[in-house]
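Have a look below at one chain only, the form predicted on its own, in C-alpha cells format.
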Amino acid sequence: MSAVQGLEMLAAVRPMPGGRVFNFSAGPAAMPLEVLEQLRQDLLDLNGSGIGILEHSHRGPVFDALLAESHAAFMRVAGAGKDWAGLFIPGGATLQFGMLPMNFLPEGGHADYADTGLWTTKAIADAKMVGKVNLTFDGKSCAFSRTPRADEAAPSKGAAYHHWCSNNTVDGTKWSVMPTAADGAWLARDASSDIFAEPLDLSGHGFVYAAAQKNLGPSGMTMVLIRRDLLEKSCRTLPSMLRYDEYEKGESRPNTPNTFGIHVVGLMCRWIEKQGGVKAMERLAAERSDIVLKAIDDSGGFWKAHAERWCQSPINVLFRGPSAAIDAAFVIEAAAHGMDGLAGHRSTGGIRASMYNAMPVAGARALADFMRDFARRRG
C-alpha cells in the first residue's frame, strides 16, 4: 500500500460513537480502553508521584516498584514458576531470531526449525547466519496454508533446540499439536501473536518469546521466558546486550530500558487477570473466530479462507473474495463502517481480521454482518 492509499483509507474511516473504531490490525493492535485511559493519566502523574511515566528514572524507587509489579503480573499470567526467568527485552521478536541461536546454537552443531510462515522463514534465515539449521517442516510446499500434522515435524538427533511459531499471523494458521524436541534438547516457541490468548503450556520448553504489540500493548518490547538452567549456558562470548543472563542479573536493566513499555505490559497483564485470566481469553478468541468463520461458510463460496480449517487460527482469520479488486473495495467500505486494519499482509494480500484479546465480541459480529451484506451486494 502506498502512502497516498494509506491516507485515503484513513480519511474513509468512520469512527463509532465515542470516536473509537474496531481495530483489526495485526499489530500494533487494539488495546482495552480502560488501559489506555490509565496510561493517559500516568503520562502526567504516575501513582501520585507528580512525575509521568516517561520522566521517571529507571533506577528510582517509583520505577523499582513498577518494574516489580509488572514482572510479577507477567509471571502470574504466564503460570511460570521459580524455574523460569521472565525478561523484558527491547528490539521486538525479530531480535530474538538472531539472539536465540547466538546464545544456544553451538559451533558445529545444528538446531531444528519448522517453517510455517513469513516470520519463521525470517527466523531461519537469521539462524543460518549463526550455524546449521535442519528444517523439520517446509510450509512453502503448501503455500503456508497449514501447519504440521501430528506425524510431521519430527526432530533430528543431536539438535540443540527445536524452534516453532505457534500462531502464524500472516497466513492465519495455528499448530493443532505441539511439536517435540530431540532427546536432551528443548522447544523454543515464538508466541508473539497468541501469548496469553490461551493457557501457556511450558512443558518441553526451555525458551518462549513474544513481541508485545499483539496482546501486551507496546511495539518494540519483547517478553522472554527462559529456563533458569539455560541462563549460564550461552555457547558464545557475546556483548552484554545480547546475553540473557545479563538481563536477568540487571532485572531487565542492562541499560536504560523501555520504562513505558514495561508499564504497559504490567497493566495489560493485570487487565487479563481482571477479565478472568487466560482461559477466559481462550474462550473469547474461539467465540470471535467462530462468528467470522461462519460468515465465510454462509457466503456460498464468495469468501474463501486461506488456512485449512483444522489448523485455523482463532486469532488471525485470513480470507479473500473473488478478486483482488473486490478485496480492496471491501477493506475501504469496512473502514467507512468503523472497522479498520483489515488489509491482508503485503506478502499474501486478501483480507485479514486480527482479533487479539482486546477485541470485543461486538467487533467480530460487526465484521461478520458486514461480510454478509457485502457478499449479498457484490455476489
Ligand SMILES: Cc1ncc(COP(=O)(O)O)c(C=O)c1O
Given for the second form:
Amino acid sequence: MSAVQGLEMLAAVRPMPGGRVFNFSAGPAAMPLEVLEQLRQDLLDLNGSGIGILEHSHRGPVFDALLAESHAAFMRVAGAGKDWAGLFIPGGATLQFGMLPMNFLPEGGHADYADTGLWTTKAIADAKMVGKVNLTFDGKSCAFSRTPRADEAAPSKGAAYHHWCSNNTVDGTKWSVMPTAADGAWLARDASSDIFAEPLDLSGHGFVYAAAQKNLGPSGMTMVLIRRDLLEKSCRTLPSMLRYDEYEKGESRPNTPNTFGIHVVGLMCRWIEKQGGVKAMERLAAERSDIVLKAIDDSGGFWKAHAERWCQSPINVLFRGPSAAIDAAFVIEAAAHGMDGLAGHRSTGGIRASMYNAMPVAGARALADFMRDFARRRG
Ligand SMILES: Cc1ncc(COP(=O)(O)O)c(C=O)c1O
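What would you give as the form predicted together with the named molecule, now that the form predicted on its own is on the page?
First the chain shown before, then all remaining chains and molecules of the complex.
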C-alpha cells in the first residue's frame, strides 16, 4: 500500500469521538479533546471579553490574569515552591541547549553531561560551543539502548552542573535512578518528554526545562524551572533574550510573548489536575506501556523492543519487526486502522509509539491488538 492510499484509508477510519484518530506522534503530540474544544471557543472570545486569545494585548488586563493563572497552574502541577521561578521561554528545548551553558558554564570551568540519546548529543554539541564538557556517560557504544546504571555517570569534581535527560524520546529509555551533581553543583534536567507524566522530583536540581509540545501543548516554547538563587548568577553580558533573570523580571514577557502558547500550557496543566494530577498520569502511562510491551513479549520474537527493559520508557515505546520493509508496512497499515505517527525517528527507523498524557488507554489497546494481528499475518 502506498502512503497516499494509507492516508485515504485513514480518512475512512475514525476510532475516537470528534472524528479523531489515535495520534502516537512524538511531538507535537495528541492533546485532550476537551482542551482543544476550549481553545476553539477562546480563539473567538476569551472569557467573555469579545476578543480572541490571539488578539489580546500581552499587556492588557485580560492577558495579565491569564498569564498569572497559567503560571500558577504550572507551578502547582510542578510542585515548585517559592524557591523556584517558572518561566515561559520561546525557542523550544533546543534553545536551552545553548542558553543553559551560556548562563552557567563559567570561563575556564566545565560542566558534566550524560549522553543518553540524540537530544543529549545535541545539547552537548551546543555546550561545547560555550565551554568545556565532561561526559559522565557515553551511550553511543550501546546504541543508546540503555541509560546509566546506579554506579555509572558519577559527577566530576568542580563541575558547574550535571545535565541529564530523564526520558529519551528517540530511543525510548528512561533513567531508573536519578544522577547526582558534584559538591556545591546542581542537576539540570531536560524533561521534555516526561514532564508531568509523573511527579516532578526537584531534589538536587537547579534547573529543569521541557519543550511544551508533548505534555503541555504548543511547539516553539519551553517551560523552565530555575532555582531563584541561580537567577542572580545569570550571565550579565548576554543579550536580554538569552538571560533567565530578564524573563523573570519581565514575568516571561521581556518582549511580546507567545500568548496563545501560554494559554495552552495553562489549560493543559488544569486538565492534568482535573484527571487526578501527576500521580494519575503516572499510573496511566504505566498501564498504556504495559499493554504495548505485552504485545511485544507475546509476539514470539516477531517484535523486538529497542530499549533494555529495566530502563524502558513508559512514554515512548520503540520496537522493530523482522525488517525495515515490514516496519514501514506496519506504519502504513496502522494508519489505515486509525493509528497515526508510528514511524520511528528519522535517525533510528523502526516503530515508535509515543503515548503522552492525552493518549487514552484505548489507544494503547488498539495498537496492541493491531500488533498481534499484524504479527499473526506476517510472522
Ligand atoms: C528530550 C527532548 N529534548 C529536546 C527536544 C528538542 O525540542 P525542540 O524541538 O522544542 O527544540 C526534544 C524534541 O522532541 C526532546 O524530545
